[in-house]
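There is one chain below, alone, in structure tokens, taken in the form predicted alone.
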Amino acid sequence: MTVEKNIFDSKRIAIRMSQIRPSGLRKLFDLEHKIAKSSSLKILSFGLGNLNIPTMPEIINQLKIALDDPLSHRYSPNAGLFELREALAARYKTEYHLDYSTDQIVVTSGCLEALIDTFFALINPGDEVLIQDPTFGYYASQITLAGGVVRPIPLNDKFELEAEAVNEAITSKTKALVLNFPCNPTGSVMNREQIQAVVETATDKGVTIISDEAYEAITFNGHKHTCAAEIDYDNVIIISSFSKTYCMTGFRVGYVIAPPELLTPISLVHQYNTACANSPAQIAARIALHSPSSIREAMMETLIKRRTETIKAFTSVKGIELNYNPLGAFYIYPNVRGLGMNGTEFSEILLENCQIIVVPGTEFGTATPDHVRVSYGFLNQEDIREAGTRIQSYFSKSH
């Protein structure tokens, strides 16, 4: 029995939950389950922001050895294993020339915990938090749970955040800006000058920057990621994880890096929320940081090929447009308006008639209802080519 209609009206439920709803993806995946039972075709999913590239054997083999030590079975310190935080500090020094101590790093159970810890530590009821539109759908719900007010800022036609738009959106109630580049869902990136303009604009107005850099290591065509803290060390909170960089989504290891006055309250929320991240997973993360660069290079070679095939599969149909260059993450965000439908209609038609899953743009805000997110992290090249064949076949017959 499904209870949905009045579940948040109960006096036993916190009032804050009245503003939270399950993801609209549920309808799509319910439909997927129904179709899978009756279709002879394999369902090809570009839906989840997940990777099916295995965690590299070098990491797994060393983790197996480490698990023989009983110390790996215990709680870690609240902030995370010292050796892991030490390795992270060294990485940010080498890669971004940023000097962080181990006391400025808290290891969390993935980016999501890092984000909600940060929102609960910083946001007072009624504080406004600026987010990109489109952007990762969880931000708005987490901010709402923390009592904040979500203020979306539309991106430009290349899915970049403009400093002028940030400046116009800031009010006396604005507490923070969530920055996310490379961006989920668009795969768009920003160059150093653009990041600098946004960060300086927010800082000048006293707005704290929460920079979600989960996809920092996945960029294409020579693009170099700029860490927002390179621009303003004292006003940027870095959120990141090992999920995408090392194909470790199931390990659930993320982290927060911030100046002490900002990290202290975040670490307190983490302490009472989670105590510590999974100890064996932290060991795996430490091993990953010390692993050879060839591990990541192999992953990127795979994603480069998938990216090429995915762009070809979706843009070969007249009416589907990709008017920007998605140089980061493993997403493209095409516009389907030229087919005479919006993103929701397109996603439902694609699933019902081609057994292909994409995510409508309405899951990522209100500014891009005619777009769909296409994730190429979970399908191999052969399946992506098959998807292209199905899409072309269907729309050549229907148009």
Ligand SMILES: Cc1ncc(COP(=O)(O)O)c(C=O)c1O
Given for the second form:
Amino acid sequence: MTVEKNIFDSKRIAIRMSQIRPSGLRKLFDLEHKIAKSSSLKILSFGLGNLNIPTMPEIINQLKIALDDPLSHRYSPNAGLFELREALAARYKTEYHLDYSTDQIVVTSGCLEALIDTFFALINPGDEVLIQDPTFGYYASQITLAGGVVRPIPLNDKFELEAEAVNEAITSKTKALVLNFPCNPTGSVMNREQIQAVVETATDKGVTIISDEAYEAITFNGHKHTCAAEIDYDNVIIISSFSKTYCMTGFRVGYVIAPPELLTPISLVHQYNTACANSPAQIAARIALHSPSSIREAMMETLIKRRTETIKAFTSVKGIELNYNPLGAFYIYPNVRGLGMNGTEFSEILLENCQIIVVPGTEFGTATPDHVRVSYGFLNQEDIREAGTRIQSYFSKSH
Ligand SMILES: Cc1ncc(COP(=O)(O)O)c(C=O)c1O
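Alt. form predicted together with the named molecule, vs. the form predicted alone above:
Full assembly next; the chain just shown is listed first.
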């Protein structure tokens, strides 16, 4: 018998790694590819937070031009191309009436690098960091890697974060609060008053707010996103990227925006981490900021149709419930308890019997094991409809 070695417990590996496990989302990605090879039915994946809507051609053309320019074969300035930061500052002024200088912006390799740079710059060993539950699974591991202690706060029934819950969770060790609206995995949003109540509660107690606004531009039914820095310019670190807003997940361009006191240490971590984001991708990203609004409107039209179809596909089965309105991002987060199973069991049954992939709620915290995340970023309407047919057919037979 071979005994599997736990590499994380090896003396050759840093102790901090014993608390880190690979992301279940990546495992799902690998599983999907493995199953696709042996399955006769097309795998319909509502798994990853990827988008299959084409990136704007002007962005691609600019990338090709940049690749032929020797200047883009070099490191960019640490903080990112000046012209890109200038365009970002202009965007935050127009969109949110926020005045940032180019020195208050650092361009990173996506939100993910921006987040880990921020955690390393802020957290001392043992500092507590509040996160939502459920929330994007990467935060907990990144905070742990930086030496912090993760303190999850359960969201309410509508997947909103209540100021009172934040107030109760704050202790003398609380260093920061990670906000994420529109929220991954729920697609829930918060209105201005709700964001204001949370931000003010944290600020009053000296807790810094790290606001991951990766989905800021993807909202439905007229919901207007509030940037947390509109409420408190001095205490909010904005994290965002081009990934979701411009269908550029593979370009890996994101950024941090913050008051100088907070940005300077973050930018130092960035310097020693990656030196700079990919130069050609930064040049292409600048074009995205100048893209006509019609491009984004077309993307939103596609997502609106997929959202409607996805809600229909999953909720027409008795026992699958969506009792809140997911007005942002490209996820829905239904509860499957009514089927007599939890989210993990449901996702296994769906994969085995319908060749459909969804992500169990346990990937996003401990508060919502009966839910599953359904991403409609990567399937067209026809495939979503087909998924609905498969789900209805299976559950009408088995229940
Ligand atoms: C909430 C949230 N933040 C950050 C990211 C990562 O974004 P990026 O591609 O900019 O690194 C994701 C990706 O799914 C996400 O859902």
